[in-house]
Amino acid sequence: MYVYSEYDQKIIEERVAQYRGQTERFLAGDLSEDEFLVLRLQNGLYVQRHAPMLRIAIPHGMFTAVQMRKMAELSRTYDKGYAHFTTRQNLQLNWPKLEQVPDILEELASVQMHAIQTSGNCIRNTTSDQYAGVAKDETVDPRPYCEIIRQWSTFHPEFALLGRKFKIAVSGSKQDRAAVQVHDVGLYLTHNSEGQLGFKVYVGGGLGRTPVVAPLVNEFVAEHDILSYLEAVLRVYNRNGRRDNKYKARIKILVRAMTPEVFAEKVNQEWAELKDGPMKLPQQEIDRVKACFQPPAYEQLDAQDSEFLEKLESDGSFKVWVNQNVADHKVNGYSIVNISLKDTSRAPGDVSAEDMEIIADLADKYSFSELRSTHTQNLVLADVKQNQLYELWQTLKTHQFATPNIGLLTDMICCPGGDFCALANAKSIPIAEQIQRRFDDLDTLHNIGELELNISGCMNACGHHHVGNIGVLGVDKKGSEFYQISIGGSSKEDAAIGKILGPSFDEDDVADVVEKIINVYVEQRTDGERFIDTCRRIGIDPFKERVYAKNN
């Protein structure tokens, strides 16, 4: 992964003196609330309904155990004891002292971390595939460019006081595991037809009050050619974007606006002058930053371990959770695994500082010492040896982090919520641990086999409700919580926004509202069909009709 330069950790360290003198004129009353919520916000700082929130940054998802050590004593010490991992791969901190904040910062800094552009209108954390570089689905690995767009990103001068916020997700694998087409702009790396590599660029993606699948705007742009492109992409938006109404002030306004192809026009009027300028990627520095991202020092292994093999026919528990939570890798004799924190005990993304010290143990010994974040709120050990897999399993069951359910209903995206979000319209965690209890048996699971449940607590969509094959939104009536339900939506390559069953429901029928669609798909499928097949094949009515029936 990428380790700072001198240069780097100077920068940070400044920035962190910059907002200690920011947060300490604020507190002697010198800045007004205004001039200091762009501070603030630009250093990742929220107030929240109960309390501050610092969102810190885990750029496309890489950290080591070292940093998640630090996290854990960040949480114990200026926090409750716990962590919430989000959709944009970062980590949240729910209850830190305002004035506290500078102090967490500087912690941060000494292990090449920071909370910077995590908020704010600006461009936010890069994500990326959390199997990046060891999928064996993958073309290219896209770390080394998400790399690249960060250092352009981090500090532009221009790009600060955007009309909104603006999300980049880049993907180099046949499967989008990073929701790429319902971001601002997202990146496909691809060859040419003469076997040039470069992106497909789609832009005017997001979700919240208008939800959009991003339209493809340019075919092909080489890889020396994207950053100029990225920034004829933001000019664009920046100047021609609405900033009088924040509800229709971002990029996917716009490009619906103008319609894909003036929009496309424009950025090539745009990138014409920048092409062939200083903004063109030198291979030097593309090869510079690639070398941070060398493969480990990998054992030459055999493609199947004998010991592993016979774990694996003699213990049922361990055949299943290797089914669901473990995935190929391209290094034979590896696996990559997935921690699910998604037990029924624990609420949606949420890990304790102890639980964190556990798990950066377990990358120490199993991963070497590298951890990823994913989008969907679970961690991944990258780089796990085949024939240790049965003795990680124990460990991980016996700390609750190896519930056999990614990929599958209980494995649910869910926002914090009314419980701490002051911009939420109902709580979303109850209703995620309605749904994880009303479908806790794992033989039921299984059954109904690959499927993606989103929550969020209001449309500003911070769960994907949109993109989930179930989406669960939460809605304000008269004073009252309660939740719109949504099929059909999906973040993969097959991108689509889910469409409304009808009206909303009261906090306490939802899991048997989602209990009612699961039985019409069950009854409908046919051999090998997912959710989304079935429900793309037969249409919403039969499962509104369900649902709405007055004697169900």
Given for the second form:
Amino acid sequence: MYVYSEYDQKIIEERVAQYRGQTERFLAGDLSEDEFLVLRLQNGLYVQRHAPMLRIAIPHGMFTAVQMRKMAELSRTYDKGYAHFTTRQNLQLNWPKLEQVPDILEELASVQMHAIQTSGNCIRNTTSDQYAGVAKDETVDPRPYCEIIRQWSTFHPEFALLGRKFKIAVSGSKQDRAAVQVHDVGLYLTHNSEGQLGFKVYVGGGLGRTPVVAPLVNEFVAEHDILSYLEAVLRVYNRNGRRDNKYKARIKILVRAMTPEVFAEKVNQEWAELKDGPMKLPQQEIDRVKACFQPPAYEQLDAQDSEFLEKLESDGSFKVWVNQNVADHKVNGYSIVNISLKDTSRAPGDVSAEDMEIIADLADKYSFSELRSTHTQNLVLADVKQNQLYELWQTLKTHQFATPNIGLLTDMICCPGGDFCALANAKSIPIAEQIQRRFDDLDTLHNIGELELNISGCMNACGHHHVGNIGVLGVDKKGSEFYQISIGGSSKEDAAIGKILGPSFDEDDVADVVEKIINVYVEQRTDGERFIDTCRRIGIDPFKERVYAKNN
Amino acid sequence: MRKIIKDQKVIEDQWVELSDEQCAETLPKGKLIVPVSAWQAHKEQLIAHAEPIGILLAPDEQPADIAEDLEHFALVAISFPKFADGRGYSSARELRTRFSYDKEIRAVGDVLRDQIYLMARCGFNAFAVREDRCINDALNAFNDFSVNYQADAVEQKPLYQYR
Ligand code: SF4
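Since the structure above is the form predicted on its own, I would like to see how the form predicted together with the partner chain looks, so please show that one next.
Then the entire complex follows, led off by the chain already shown.
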């Protein structure tokens, strides 16, 4: 986990002072609403339906038990005692008071946290794989590079007021768990034919009104050149991106208008001037940051713990949980444990202050005091000894954190929607609840298998509905809430935008429709075929026919 | 006379901004800032002007468009019709680092205290702070931060080159 240097600490402290001054000037009437809006957004503060919302950054999804406890404390002192994990691995407080935000930021700075650039038209928090550094399928640990990018993008003088928000994701494993190809810039760590380390660079992906899977614009950018390359990409975007229409201002529109080839050419022209200048990353710096992500003090353990194997045999529900919520670790005798935040007792991604403290304790006890947040709004204990899994599972169970549904239908991504968000067309949390209730039978759920269902309350697509295997989008029809359903999307290495089935459905019918879709899949699937693969093989029509068939 | 910030001091502004139409008539005395279109239309007349000439770049005008003529300008003003439009930051940076322009670069238009720190890092050294705002307060902006991660138009090396 990255530990702040004196410089990093100084920068966030100076930021708190700067923001405090801005808030004071706003409250004194020296800054207009519009002027303050841009400033507060750069600091993660939205004004929502009921109250302001503060988005706190969790860089690359990693944080410590100490930081989690601090967030619990803040949610109690300044909010209603709970918080919400987002799809970009950040944490949101839904009810802070605008005047108190500087105090919250000061508290955050005391544990090396901040809310810098978590919203607004700037470079946002760089996200990554929640299994980074521990995944069995990992080629290179992406975290040091995420941190290097975080520093480069923090208060970058030239790119603070872009045409639109700008999101970067990095992955270093075979399986993409970071939805890399639907980011403004998506980076896959890779080696070239000479064995040199670098990045495959995708530019111009994104969701929202115009969902696009990013095209590849550079096959290989060496690790030492990544910052100069990113700088070139951003400069081309800042200079040439549209400013006249906010719906056409993302880089994806520019890349499409220019064509990826011409865009890449323009970037190369810029890059040629920057590449061999002072931006070239020294090996020393890469090593310095890498040193912060050294593996913890693992014990020498057997690959398979005998006691653990015994429990697997004797306790069926433990086995189900292990199969679903525990992932392979690259170190013998260790496992990656997912804490499911998707059971019927809570809105997806929500945690109470008590829960946060319980989870912090578990991190201390079982996982070197570290935690990760995931793109699918769950939490992860990344370094748990196999011989402690059973004990951990029992504790998780008593706190409703052990629903064995990671990667399954009820492990939904869901935005806050109409209950909280001022932009929403429709509610999303009650829809998640409705679906969760319908599919609460574990056998059915496991029989359906791997399936990503994503829900957004409006076109802004914070719930990533376009890339859900099943996507649900809230739409507004003459003041009533309706839901459009799409299928066939994916956010993985085979990224794709889902296809809309047809006319939207009434709020009460969503779970029925999902059930019909599932029935078609179960009838049509071949042995071991995943939902997404069946969709791709048989196309959208059989699903359409079923869901729009007249009842008789 | 209007006050501006130059090189971190409040001074009285010496320059006059002209419109396209004004450039087509007999030029007034004094230091003149003219739009790119006027420069292109009346180059000879402007070069013949006895006092310094400055050029005004709109957000969608590129430094490359005037790069050939930079030697004629004692000042480049970059306009910000809206403070939230960040294109001018890249213009200033390019002028300093690519075209090695070392004279005054001035931010004009919707120029506010909270943007000045980063503008200065992009190479602006003069700020025509919006007239309804306190210019002395804006001076405080230069002290917002004492450390930066990146290289910029003023500081050649990023922080990691010093670690
Ligand atoms: S998708 Fe729409 S409703 Fe949901 S959080 Fe985003 S803006 Fe709000």
